[in-house]
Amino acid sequence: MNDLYDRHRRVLPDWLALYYDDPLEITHGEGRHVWDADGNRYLDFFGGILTTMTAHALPELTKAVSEQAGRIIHSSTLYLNRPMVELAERIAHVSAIPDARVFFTTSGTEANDTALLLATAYRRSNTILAMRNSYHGRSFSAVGITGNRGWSPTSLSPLQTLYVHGGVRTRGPYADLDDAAFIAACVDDLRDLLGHTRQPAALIAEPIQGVGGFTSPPDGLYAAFREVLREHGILWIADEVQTGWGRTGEHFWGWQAHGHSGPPDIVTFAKGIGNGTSIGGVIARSEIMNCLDANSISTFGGTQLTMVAGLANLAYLLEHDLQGNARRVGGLLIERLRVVAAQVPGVREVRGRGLMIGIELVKPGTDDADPQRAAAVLEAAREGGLLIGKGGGHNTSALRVAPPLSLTVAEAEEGAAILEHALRSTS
């Protein structure tokens, strides 16, 4: 393994981060488990950054991909593509967006880029509203609207970005307010901001902030924002790259937690829909999607191989009610972790929905982030046979727990026990 790590460092960028002091090579997986190059088995509670949504080596998906590879792998969007049309039809149907159009990309970053292109072209404005502590990808335009300093390496941008309060419930100037007052204060802040700037094209927001540590506002905030945005003709882009497809349990899309204001104007998606194959995309009302007055294609977006994977994965998700499983098993897991947190020093909060759970760590007796402890828990969990992630806007002090949605109750209990030991052994 050290040889592979040395080779990695010689040919790949220094900023390409790796987890663990002794980096891990994952060689194969099955169900909710993966194995490393030394034959060690791990319970996977991170799924390749929320990407393995249903299961590792899902037979229905691998069969569909294998059969498609034997026919044709790729032809580009310059030709009719039956799997792409079929997946677009199914996604348009479940989107709740009227007269929806779907454009496929290869990643969430590219999906958000496309959404920004559509919004700015449609509104004839390059001003974007974004949430503090947010993350939307690693491209030049996406880092320009990312409100998390740890993931935004440059202040240069083709966009003018204005940051709005509300993405983090328990920190910031409104943290001590109750939910209703919190929402009212954030809405007042948005109204005040709009009074001091040229009219923005759109607000882009993650219903639950992923890289930000699985933080979220009270339910109803984005519905309240939507009323203000409508007064000004400003579009709402929901970044569902991490929250979509039922991961939050209670809803199929994260935006649905925010009342009955109707669907967003634009939804972006990626990660889980491909279950490891490279699928991203944008859903938008037809007049927005069709507003571009120049030609555009995608060489690899919508390629046949990934589209059959998406079709098989989505069918499995719906047929086996994995959203319901995320609600049931995720609810048990969150409560189990909250019991643990109440007994372990330095756990500030256990938060989340369904199988999207954040554990924020602080230095005991303070409200100060503890990134060193987070790194230590990550290592200890691995030693115990569990893979988790980390994130957060305060020096990466939040642990991220996001298993495949097919997680069983027994596996949830096993993972919670390992995580409990990791938290106790590092306190």
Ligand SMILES: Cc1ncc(COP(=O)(O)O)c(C=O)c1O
Given for the second form:
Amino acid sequence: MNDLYDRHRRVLPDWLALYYDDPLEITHGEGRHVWDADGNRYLDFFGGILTTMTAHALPELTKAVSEQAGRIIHSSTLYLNRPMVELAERIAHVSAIPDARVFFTTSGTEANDTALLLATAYRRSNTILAMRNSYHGRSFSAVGITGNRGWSPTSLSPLQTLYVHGGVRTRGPYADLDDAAFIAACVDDLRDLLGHTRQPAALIAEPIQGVGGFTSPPDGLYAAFREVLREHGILWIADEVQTGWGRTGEHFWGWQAHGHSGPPDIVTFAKGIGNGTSIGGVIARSEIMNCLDANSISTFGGTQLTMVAGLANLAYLLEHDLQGNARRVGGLLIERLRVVAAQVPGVREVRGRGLMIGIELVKPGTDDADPQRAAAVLEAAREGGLLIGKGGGHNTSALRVAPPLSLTVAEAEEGAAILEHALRSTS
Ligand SMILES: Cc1ncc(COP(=O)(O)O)c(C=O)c1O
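Can I get the form predicted in complex with the ligand as well, since the one above is the form predicted on its own?
Next comes the full complex, this chain leading.
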């Protein structure tokens, strides 16, 4: 056992999972590559859980952060903060939410906590609708809306949560229906549920479920839900922590695949916007954001150091059309992986869009999850020089491919070849 692993195990919680039999210490990165402590180079197709959104060591971001660190790192929200105001303005602008207000937090969990606080206060209800197979964070309230057993350490909750069908297209009772019938069945289920419950505050949903293994409903489901929610005044919260900022290629926000009934009432974000610096946040119409009748602060939320990083990162993303790159290069990558999947036993589905691609593994000839194979593919990919992730409500049997959005065609080809070898060598 390596020394750092030994020390990690002695001092950090047992439930803090590490990838790989021989865990990796990543010491530096550049572009779409990272290096470990032994000097080995890897193509990074997981970006520290979809967080290195543009690139490792992005020069524009490094410069902004170093210069800011030499001026002031933090002053708190008690004082005017120019980078925070500027980033809020830009996020409000790209959000498509009318009269948008932005509140910065330090994580996705805290962003979702804030969204729950707003929705429950605004609606005077602590009932929340969430999706099966969902993940929204690790806090006491966020685990209360987590529809994934593997990430629910307690059933205690300040909320009453009701789980709705629809987040997983190819499993569950409606899996065999066509898209239109699937949506209709989920809407019927929602209507039925609403007939049996107190008026919920909100529905919270990830447009593509991240931890759940990059699963999603057919396009349009959340727009259909929206119609029903509107009849009852129930808010729609889109958790864009994984899907925001163009990752899905076709859209800037994941909710736009369901967008014909307008933007959500509340959007939460984190991960990619800071490219590794800790920025999370909530966007909501002013009447919702302003509904709290007491003070509320997040001491580290909006701190100057992270805000200049967010500004530099967002500017780079927009100026280089990384959403378009995610669509083009992600499109090539998913097609390439689908061809491989058709030739290798035990690949149930290759799904996703843009640079958010899930590969679900099952025991060949069955529909049973194969978490051992997923772990073996992860190891084999690492040996080949590629880092990927895992996920899925079905015993972590989905591989997750989510490189930085600046991925080149050559890197996509190289990563696909390594993944192909890893899939073949473990079958
Ligand atoms: C969709 C989604 N929401 C919320 C969170 C929680 O974010 P954080 O880990 O920054 O608290 C995550 C983290 O993986 C996530 O994937």
